[in-house]
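Only one chain is included here, represented as structure tokens and corresponding to the form predicted on its own.
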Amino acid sequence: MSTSQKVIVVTGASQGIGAEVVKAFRKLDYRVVATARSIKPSEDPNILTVAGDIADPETARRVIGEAVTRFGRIDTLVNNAGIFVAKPFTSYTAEDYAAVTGVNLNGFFYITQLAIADMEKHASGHVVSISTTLADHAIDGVPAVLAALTKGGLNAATRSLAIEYAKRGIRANAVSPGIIRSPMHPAETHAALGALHPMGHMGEMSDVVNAILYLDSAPFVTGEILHVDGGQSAGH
């Protein structure tokens, strides 16, 4: 088994930004381990798909175990899987809380812990987590306490990991998007959603992918929360 090619693990990889991340890194000749609840097998021998719920620690064990068995190492982990539930704070249910924290926090914790354990063996690696600008800049009319709670936690954890592993060759960064044009936002909502950004329009999935590519290729950058939000976090 050759380990000369770099290996990336991508969560939430079946659609949207995650699927675009998979495509972008394959173009760079990375081997890719792609996981999501409903992901389908790939005909590309350099893409390993693992179906499962990222909130379940057993999924994390399977993803990392199969990645190392198949490709020999892990160079980059992209924590892309996430849930966003917009409700008034007092309307959140116990099921909402469990679902959001399960994916956004538990999913991050289990797989990142295992990925870093493997990265330590090689004294190199990179963890990129997808956050949200709402963790830094709340918007009137967009209730998002669970997003702030969980993604704000990812931002803090990213900085903490960056310092803990800075001398061990492992970097940690995050991308903090604004609202990104994707199939989850119907076309009739685009104008209103775009107006929430100082630049006056939504971002594209390629904007987030390019930010991830930059961070992965920037060896002197760690602990960075890179805002890709059309100026939203800077102010209004």
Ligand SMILES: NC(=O)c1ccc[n+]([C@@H]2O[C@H](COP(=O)([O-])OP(=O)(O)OC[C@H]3O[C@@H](n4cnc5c(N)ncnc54)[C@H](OP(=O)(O)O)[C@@H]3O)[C@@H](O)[C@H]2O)c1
Contents of the next structure:
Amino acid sequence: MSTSQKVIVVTGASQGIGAEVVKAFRKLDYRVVATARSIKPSEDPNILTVAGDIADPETARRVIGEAVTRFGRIDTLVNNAGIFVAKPFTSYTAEDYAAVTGVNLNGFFYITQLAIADMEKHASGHVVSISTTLADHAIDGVPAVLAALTKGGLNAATRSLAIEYAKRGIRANAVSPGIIRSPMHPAETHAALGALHPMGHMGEMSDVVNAILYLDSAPFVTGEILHVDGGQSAGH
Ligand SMILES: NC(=O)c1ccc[n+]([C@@H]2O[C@H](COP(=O)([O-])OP(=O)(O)OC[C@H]3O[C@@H](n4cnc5c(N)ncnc54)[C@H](OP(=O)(O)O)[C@@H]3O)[C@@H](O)[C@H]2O)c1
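Can you give me the structure for the form predicted in complex with the named molecule, which would complement the form predicted on its own we have just seen?
Then the entire complex follows, led off by the chain already shown.
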């Protein structure tokens, strides 16, 4: 096994955008560590799967620990695990709040700390987090304060990490999608969701994957929130 092969950790990798990220980086011959609660073992020796709840700091410890033991280092972390609960503000329950902040914020914080600690050892690395354009462009009729609170936090943390590590070889970026045709959205909602974009249609998972691939290959880009949203961030 070549030691020049890069190593990427992908959270939320059991389905949807995360599963597509795994496939895309395997095509580039990265070694991949894929995690989610329901992730299944892979027959590909270059894919290590670690099952667990990313809201739990112990999962982050296992993922990064097993990644370093098996593959020796971490080059890229994709913080993709996320859940979306849209409700009128006063209808959110304490369980909604705990679930969304658990996956979207704890799920970013603990694993990013451990991944960056490894990246610091070789003075290089890249953290990409998946945000949402709803965080800074709220849509009338789609109440989603918990998405704004958590993903807005990821955008701010991305810029903050970019500056903290700019001189130490570690980059931090985010991809801010509009609404993407993934298992998150049942087919019967697609027409209505598509209409929420200036372009009049939803995005594809490949649109997000291509943005991650670009950011990972862009050594002078850090602190970028790359909108992949059919024009939502430009206006309406
Ligand atoms: N689809 C969209 O329209 C859209 C728009 C903007 C942003 N995004 C963001 O893009 C990312 C991926 O979305 P997607 O559309 O691919 O969603 P998805 O199809 O629902 O997949 C979500 C992934 O997150 C994992 N996950 C959920 N809860 C978890 C937990 N507690 N611990 C570990 N893993 C957990 C799921 O795996 P398990 O269930 O196996 O744990 C799954 O692999 C999310 O961060 C989402 O917020 C999506």
